[in-house]
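Here you get one chain, nothing else, as structure tokens; it is the form predicted on its own.
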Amino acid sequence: MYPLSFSIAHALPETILAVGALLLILVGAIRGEKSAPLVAELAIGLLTLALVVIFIGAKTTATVFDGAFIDDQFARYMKALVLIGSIVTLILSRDFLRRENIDQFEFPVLVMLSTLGMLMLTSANSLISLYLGLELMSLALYVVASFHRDNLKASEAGLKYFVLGALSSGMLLYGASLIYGYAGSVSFPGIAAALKSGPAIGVVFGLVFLLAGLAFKMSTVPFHMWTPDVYEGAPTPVTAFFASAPKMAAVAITLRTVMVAFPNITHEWRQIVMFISVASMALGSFAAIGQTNIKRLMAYSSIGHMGFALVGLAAANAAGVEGVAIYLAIYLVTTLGVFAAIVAMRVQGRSVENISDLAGLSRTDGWMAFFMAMLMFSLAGIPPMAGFFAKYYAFLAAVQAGLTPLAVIGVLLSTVAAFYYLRIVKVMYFDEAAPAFDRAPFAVRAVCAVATALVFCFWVYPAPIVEAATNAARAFF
């Protein structure tokens, strides 16, 4: 049993966010409605502090809090991605919330609490800590989805996400109870030890329900139905949050669960992951073609990209984990850049969301059109953009694991998906110009520019991300 100080040292980012959220609630309650800008700045500072702690903190692997929480290279890598997503979300939200007259101190606090749940989820090493982290993340997400209370679409989005989220939590709990009943343990290593002799039929059923609950959080087929409506209805910075940080945490815990708790029944869960992967890639590639709203298009895009990421997980080897880690980092940066561009879509103070509103953007705002085009090329997987290498690493891992048909399907569906990304580029550069957008805030344009630079320069200097992903994969092998 480790002393409490040792446990807290390995959970320092979570401690910072937990204590910080409580203090920010007090600041907001004492200062009243005018505290929103201060609370938001403090929240960004606390999230950045947690990120710095991850980079300079303990580098050893430790299992603390009676085995429920693990701090290893993989957890630290995924936590860094989660925190980056949360920080950028708050940066993008500042001007947007003020313009929409919904700038309240509760928003950054809710983002911090949800991020705390994601960090706990990423380090979960038992079914109980998994559920606690998942619910802490989700409860705050239910609220921020409908944060614009006077907007009918936002209220509908929050309600839909809450109802379907409760259903997914029930499925996950039922699966966890079946696994516990047959394995006799809630810890991931304990479950793995109990299944050394092979899977019991009850464990397989439990695993199906458990993965169904996690698939909902990843918004993969067939548990994707909430995604387009919630993405469209929620305020745009909230949509950016949904598309980035929670996806990192959901894929991280899915990967940790199957690799640590079920290494002896790889054949069983690989079939489930392959089905989810192919179905998500197919739906994301074809369903987005007919979309006219860019946020709905990005919803189907995110479904497809989660399918591509799961190709690496299906490989169930070190190269596969490394491929997933690289894919998520590149997807995070690209998605945040795209949503920064969507936040900038305002005409005479009014937000616009249709793809047709981007018409002729190259003639009214050449730099924003360039940023958007480069990010679309990356999402489509066109070399030399980073998105090409993301898919390359995932598909290469599948081929090395003998899953060549899965990789071939992924390549073919990537070609289909490229159509609607390139259509946006065509609209921006070749269509008749629509009304010019309002000048975007500096922070929003900066996020776009930095994301574009990162996805454009990855092929020049990929070492930091590839090395970090390789070290993260070693946590399991």
The other form holds:
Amino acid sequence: MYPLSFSIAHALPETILAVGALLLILVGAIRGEKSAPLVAELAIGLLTLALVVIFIGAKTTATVFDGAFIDDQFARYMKALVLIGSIVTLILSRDFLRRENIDQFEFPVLVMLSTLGMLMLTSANSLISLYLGLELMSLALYVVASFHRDNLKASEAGLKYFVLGALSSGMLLYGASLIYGYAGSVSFPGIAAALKSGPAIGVVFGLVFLLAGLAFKMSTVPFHMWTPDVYEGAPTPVTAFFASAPKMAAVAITLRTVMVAFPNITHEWRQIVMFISVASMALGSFAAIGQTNIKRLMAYSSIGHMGFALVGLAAANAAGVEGVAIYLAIYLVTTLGVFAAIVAMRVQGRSVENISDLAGLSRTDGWMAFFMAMLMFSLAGIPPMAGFFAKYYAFLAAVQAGLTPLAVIGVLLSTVAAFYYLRIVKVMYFDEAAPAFDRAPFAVRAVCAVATALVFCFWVYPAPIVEAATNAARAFF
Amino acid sequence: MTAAVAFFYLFSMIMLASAFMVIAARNPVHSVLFLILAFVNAAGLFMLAGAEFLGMILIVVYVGAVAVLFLFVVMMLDVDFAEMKRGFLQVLPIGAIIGGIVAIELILVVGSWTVAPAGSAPVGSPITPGVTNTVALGRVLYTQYIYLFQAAGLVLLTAMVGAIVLTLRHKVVKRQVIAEQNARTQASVVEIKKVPFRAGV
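Please supply the corresponding structure for the form predicted in complex with the partner chain (the preceding block corresponds to the form predicted on its own).
Let's see the whole complex now, leading with the same chain.
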């Protein structure tokens, strides 16, 4: 066993967030109601510090805390994505929460605790640490979903998410206990070793339940029902959070679980992943067409995008993991940009969320309309925007793994999805102008602009992301 | 040995009887009290099995906290348990038959049970002689499982923060200031007005 200092050095981002969250609770409790802006700034600072630590920290792989926690290139890559999602969420939320009069210091603390759960989840190397990370992440998410507690829709969203989340936790635990019972180990390498001789029926049974629990967190079909309601009901910055950071962590742990714990029964889990992937792509593409609320539309869009990302996972090779990693990075940036634009949708101090409210945006706020249009092109996967390359890498891996039909279905469904993205562009540029939006705060516009710039410039200089993703994929092969 | 066996039967019988009384008692407060009795006897069974830590935790957590919480809920909420349980003992035979069928099914399943070859490797931790449960748990809880232990702590912290955020309302409360009360004089608070006859105030 390693000394504790070695373990903590490898879990430094987590340690920073855990200690930081405790200190921020103290700051909030001592300084009272007025401390909300200070705590939010400190939380952004601590999350950024954790991100910096990941960038400049050791690049070695180590399994610490008695096999419960692994620090490798893949974990660091995904953690960086998670932290970016959380930081941008906090930046977007400051002005919004103040205007909605729910500016409490607990919000940044809960986002930090949730982020801590996501980091732990990303690094989980055993079923127990997986479950604890998942619960830490989810519990804080349930609370921030209904953070606007006097709002009926927000309360409904929180309650719905909580009840269904508890159900999914139950399924996950049931699966985990079956796997432990049949494989005789809770650690991922231990499970893989027990399955050397092929699949045991009990383990496959448990695997199904485990993947069901994880699919709920990724909000993929058939465990997606909560997504539209929760996305619509939760305050917009919280929705941005839901659509970004937790998805990164959930996909990361799904990937790690199947790659590290079940590499010997690829055939078994690949069927499940392929089904989830196709079903999510189809539902995300067709169900979003009839939506009038942009947050609901983004909910279906996120379901669809998780389906596209899982195409790479179904490939189950290094190119597939790389594809998923690239896909998630691009999805994260695009989604955060789009949600920044949605946060900016305010008419006379009141936030609006209908697609029709965007009508004629090109005449009332040309830049915002341009940003939104570029991000929509990226989500639709139109070259040369980054979204095209995201799909390209994911589908390429599937074709290499001999899953050409899956890739063909993906391409066809992405053209269906393009319809509703392009409709938003049409509404913004060609419809009669709706009342102009209030001028958004600088930070929100900046997030939108930076996201657009990144999405726009990916094809010019893709090397940093692609290289990082290749290194991340090397952690498994 | 015989003493242990005798105590086993004693605890088991009281536990079964009180468990039955939990569902049969008319008064819900009596039900909770029988529940506590069942917990205490279960703790006794744990002690007999050599799991003294579990036994003590059962008393501390379930008797000390959970059952008292139940008692609060039962006494504070006006739930008509008698109405809810009406006719319960009449349908008991049907319930017993269904329970019996499920039990037979379980016995059949367990009877034809074979352990998968992959799972046959011994997974339990051996008991070190001369080390009590509490010591053995303490040795691994803060060393081997420190990460998981702290993670569980953070989960509980999050739950607590969440419960406070969602329910606490900062009300404006009028506080008693005794000095101010004592400093009041008749002159400072009573005002005498002359009211003209038949003119109102």
